[in-house]
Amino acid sequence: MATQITAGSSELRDITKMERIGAHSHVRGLGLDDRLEPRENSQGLVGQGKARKAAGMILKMVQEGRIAGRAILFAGPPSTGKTAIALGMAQNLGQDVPFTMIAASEVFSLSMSKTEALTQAIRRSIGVRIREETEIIEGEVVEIQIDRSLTGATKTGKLTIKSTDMETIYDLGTKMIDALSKEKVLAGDVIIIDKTSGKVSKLGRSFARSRDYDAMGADTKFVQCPEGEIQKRKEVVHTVSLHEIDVINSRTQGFLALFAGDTGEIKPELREQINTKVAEWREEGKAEIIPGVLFIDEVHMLDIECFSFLNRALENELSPLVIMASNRGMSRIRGTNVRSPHGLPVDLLDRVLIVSTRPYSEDEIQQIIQIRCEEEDVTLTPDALNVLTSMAGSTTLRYALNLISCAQMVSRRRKAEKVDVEDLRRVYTYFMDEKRSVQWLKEQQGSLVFEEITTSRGDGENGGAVGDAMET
């Protein structure tokens, strides 16, 4: 979107907003058809058919509100699309269903307890759809009369408003006059006034006034004159998360804490009161709970206390669907000397539905590289595409994707429109992958500073930090 900035009297400049290209900015959904069957290449996702179908089935159950309080684990090798599938789910969920994404290590870096950080993430993932009836005045403005006193301190006025069936005159106070002036309401505009809050919203200009002016702006919107009564009752729906309700009720500055980000720890007593109130609203039909999704990436980084808390939180009546991702095999559970699959305790694994992802085939890697080239606006020659595909097979997919923009920089230096094999060869010599890095370290043995780690074993298991070093 271009923004026009006036510098001086006649000079105009267009400043174009720069779109940042992220690692998963090409993902626009799960790429499933109406029968939840995965397409080979759709919405930015390629391959992983079984995992995507499983994610689509989970998504369907989330939208029907049937899978709250359960946990899903995406397990697979690095760079097999676990985070991409989770982001595809977020895109398909829509605006109303809350989706919260955290990395497990975030829990330890915040200035609050681990359980409080997890609680806030869980409550961010539960939406409350609140319905309330409000009285509104809706119609086309016929005339606005504003009378000011000699000093200008007091203002009074009359608003004549009509629908297709009737016409009414309202007396205006100072606040309503200010609200109408702020919205720049003129005769011929169709407006809505909320009687409880006094908020004025302008819907557009009436079709009957479309010929009033010879020239109009591109953003001028024409609407029909409302039918029926001017004053009517209307149902308004707000969707907020439980965490937002917690923050608004916990601090003196109210909702401003949401923007400041300084929410701090929230008392459990307050949360209990809010849960009770939400339960009352549900019984009265005023509110409806929308269980959302909490995605925890690199879940093996959580410790045993966090896992115990998650176990208990999943049993709670107000709990979202928890989706976790891990690339570990048999791994030590943080905070213990116990080894367990995926680095998760066995009692939590027992609750979890596990979805596995597999390494990509050569054809799938080639399609992913083409998608990323389109996203980064890079053109590869057919030979360069084949070389980059084989490079991804011998090194890693992430390394190959990182070389795309680097190779483009090299090709620009020689004023070429397409990235060729020579550009890829050059950046391949500039940047090492993991295997060549290890090989280089072996060759440099003695030149670099090394620190010897002594191992002490007790009870057949590695102890504390030594165990971590051995696993690494």
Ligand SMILES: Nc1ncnc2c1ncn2[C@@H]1O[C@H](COP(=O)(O)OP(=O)(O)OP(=O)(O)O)[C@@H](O)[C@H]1O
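Positions refer to the first chain, counted from 1. Here, rigid core means the biggest group of C-alpha atoms that superpose within 1.5 Å across both forms. As the structure is a computational prediction, the values presented were derived from the model and not from experiment. Compared with the form predicted together with the ligand:
Comparing the forms between the two forms, the C-alpha position of D303 differs by less than 2 angstroms, with the core used for superposition.
Once both forms are fitted on their core, the CA shift for T357 between the two forms remains under 2 Å. Between the two rigid parts, the smaller one rotates 11° against the larger between the two forms, as C-alpha superposition shows.
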Contents of the next structure:
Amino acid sequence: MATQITAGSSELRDITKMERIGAHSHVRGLGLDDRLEPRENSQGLVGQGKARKAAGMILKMVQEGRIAGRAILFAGPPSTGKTAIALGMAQNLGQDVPFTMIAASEVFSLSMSKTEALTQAIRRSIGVRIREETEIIEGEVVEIQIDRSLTGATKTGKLTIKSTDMETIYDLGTKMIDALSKEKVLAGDVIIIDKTSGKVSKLGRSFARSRDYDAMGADTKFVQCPEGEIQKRKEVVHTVSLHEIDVINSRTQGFLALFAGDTGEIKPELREQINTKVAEWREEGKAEIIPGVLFIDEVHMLDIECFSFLNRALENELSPLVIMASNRGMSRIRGTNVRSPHGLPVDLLDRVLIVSTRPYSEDEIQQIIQIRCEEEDVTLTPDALNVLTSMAGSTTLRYALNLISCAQMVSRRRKAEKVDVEDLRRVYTYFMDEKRSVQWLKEQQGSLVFEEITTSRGDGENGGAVGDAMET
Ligand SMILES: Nc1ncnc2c1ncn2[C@@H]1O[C@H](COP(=O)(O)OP(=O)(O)OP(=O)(O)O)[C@@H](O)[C@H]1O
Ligand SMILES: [Mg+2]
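Switching forms now, from the form predicted on its own to the form predicted together with the ligand, please provide the structure.
Okay, now the whole complex, with that chain kicking things off.
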């Protein structure tokens, strides 16, 4: 039985995406100028100029549709802005270019195989821009006349609508009347009615009525009365991802699965049918492929099977730009006994363009701290700012950023407006950074429970993960 493949409606988009507020909420873009030169401190990003410029160049190529099926690796020490820069890229991508972010460990789930999880992530990152022609009615409302039956159960009515050239009367059914009253359409409004869906949208009030002051608020928008025909054909464009098309057409789940976020595995035969259909649409000029970006954070957590799958997927015609980030140096490739740069197999590394990030200078750290304080609505005294900056130098940037909100809590307790050095000192004793924690562990030698690390590596997932963690 041939399945009818549909692309769903544009409203379905973005249901599964959620805005996350947190460590990177201050990042609003890459902060580059028109010539793609990085500004020193812009759109929430500071320093790391070379990496930001590289990211900007890649972005430009993505936007021009020139760079699908390639891979980029951000490599550098922890908290040097790899994730932040990738998120900055996402903000600058443009509205209908898909961006998907996963942490590599999300791939290991019980409900689906690793390759299925990767396939879904890849297909989420490929947009299909679909062009459809619909018939619309566009004009200025001259009169709406509604007759209710005695019981009020049925309504009939007439809508008179005009353009600069003509005037037409339409009969209205109950559904249409409800739609018009929901939009609070009055005589003098300029409206569009989509003939297939019956959706009514108000463009504004006609200029001809701009002197009827009674029926409008301060924010009333005035528009010209439309010209020409009242009934027109109009092209609408909407973008969905391949994954959304997969889910909508998978019989077992239906599009409700998009709301639940629980899509399960999708049959390969269905994906093939969809690919064929999309190819057909492309030939007919109805659809266009928009390769987006798949960002895999902590990519060293993938195992050798995932890597070889990725390798192959990158060669596929329908492939997004894959951006990866890793903070590992030489480390073991998960699932093997082989050590390799960044924990990635050499054959994958070979196809990857590597962008490195470097530790920040003291001045840059200070600026980042200031940006975060603004974001979290915290004021530091100048002394506190200096102390926190030097703390970041001796611990890590991330630790220092984490202390900001903790210190604010302490300062509030003593009813102070600003966070001062003493608040920082306090939280510094409450919360340890990694170095002090290791020191503490040494002092406690023997009194904590230690886990034995087995030497047979590369077989079990758990054994592998412990091995990984100890190697860095
Ligand atoms: N150049 C920058 N400008 C502004 N904020 C930054 C910059 N670099 C890092 N940050 C902020 O510092 C924190 C740590 O950076 P991020 O998480 O991007 O590091 P990372 O390189 O991904 O580290 P890891 O390897 O541990 O994942 C985040 O809150 C991030 O938003
Ligand atoms: Mg990161």
